[in-house]
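The chain below stands alone, shown as structure tokens; this is the form predicted on its own.
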Amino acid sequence: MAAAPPAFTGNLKKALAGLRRINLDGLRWRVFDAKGQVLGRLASQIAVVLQGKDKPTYAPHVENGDMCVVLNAKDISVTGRKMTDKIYYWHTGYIGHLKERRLKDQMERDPTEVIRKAVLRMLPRNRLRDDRDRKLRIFSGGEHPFHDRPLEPFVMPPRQVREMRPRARRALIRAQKKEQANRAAAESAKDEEDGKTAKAEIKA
């Protein structure tokens, strides 16, 4: 007998709002697994899902996405010194009141924010943008109201890594001779410094 799935202790009407306003008819639901995930090709795939991309039916003016529930917002990576660099601003309308919060204290206040934004702006800005929105389900941690529907995990396409351009290669080349020249001078240098001080021993 199959254990029952964790029940939802977050906000289930924040979660179920908007879905009677989605034809769910024919749609798959695609869960991704955001722990470890680096933020920027996180919602790149999402984008891809939500606008149909990945489908042979695709149009730029039909909405065709699918569901995308979106799992462990709160252990999204990212790299570089994004965490304390980055920065969001928005303004209140009122004169002066330009606001900013940086990443990691978005991430602490509401990480599913992070994943939602980036997603978003990665979408074209058109009439289709606000239904793409509802069908993008993001929850901070492992728990989620969608057991009962057919689920199907994504996998994230293999990381694509350019091959070094014979100029950068060059350039790395030559800091390994220069590091490699430098430890051995640095090692001749203390060779001799050791045999001056043992004749120095030596005569005493």
Second form
Amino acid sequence: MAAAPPAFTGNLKKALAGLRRINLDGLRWRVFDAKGQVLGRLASQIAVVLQGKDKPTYAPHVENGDMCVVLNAKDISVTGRKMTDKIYYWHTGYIGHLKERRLKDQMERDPTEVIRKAVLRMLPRNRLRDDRDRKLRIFSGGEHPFHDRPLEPFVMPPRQVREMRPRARRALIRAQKKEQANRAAAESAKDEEDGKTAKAEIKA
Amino acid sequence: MNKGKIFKLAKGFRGRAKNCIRIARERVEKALQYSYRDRRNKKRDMRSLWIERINAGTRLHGVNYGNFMHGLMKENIQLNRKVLSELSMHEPYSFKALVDVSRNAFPGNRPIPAKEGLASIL
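Let me have the form predicted together with its partner chain next, following on from the form predicted on its own.
The complete assembly is shown below, putting the previous chain first.
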């Protein structure tokens, strides 16, 4: 789409880190668009591609996964109340130092870490895990510095979305109606103001 | 006599297990037990690897492993998983023909969606 690709703002050093260590011939560069995708479902697809399990030449001792570039990490969505209620815990090793952080705060600090944690925790815990981590590049916006590589977009498999439960559906309809009423009220208020200013101009 | 045989089997072991008879004897016994067990495990692991490869190969054509095998059984194609995995790796066109045969016999999957959406960004 972009004839002249937009300049990549952001940490170029971090984006290109460790590229030399990966043996890149024969690997495809798959691009995932995280906009509007559910976190876990996207992460499981990324993990499958990263392990190379979608190729018939899969071998468990050889690292043969494709390079995965993930865009728009800040637009990832989660269902339910996970945005406020999902908590990441980690223990620093000192007694009593169990730290926690909510999804909301993590998204403000670094949205790429959310996807990275999700994918890393879906990979098998073996010696190839670090190499697979190196093949995963996540960007919170839509720009990336890999425009000179042969990129391929990844099409997510079709998903059957469960229909909403009756109470949730009623709440959603109520919220929509309230928004419509607010918008209508705002427009009518604006029209009145415009009308008043017009009359003031005519009078003056 | 016995010690010689044990040290011969203990080549490449770590630390004192290759040099000192008491430790080497234990480690060699364990190694022989493992090799007995793994001669049987290897058959299982290889079959599971063939199945993973066949699964990957058929999903490229929009069919998953279960439906593919069901279609083959219906058509009475008695190729085993080892041969099927070799075909999926090295003979892609023949494998596609097999996938089509299976799909005709047992249509159970939706077709692959056409590439759209993100292709406009890149």
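If you're wondering where the values come from, they're calculated on a predicted model, not measured in any experiment. So that the term is clear: the rigid core is the largest set of C-alpha atoms that superpose within 1.5 Å between two forms. Numbering follows the first chain given and starts at 1.
Annotation for residue 93: C-alpha shift of 2 angstroms or more between the two forms, rigid core superposed. With the core held fixed between the two forms, residue 184 has its Cα displaced by at least 2 Å.
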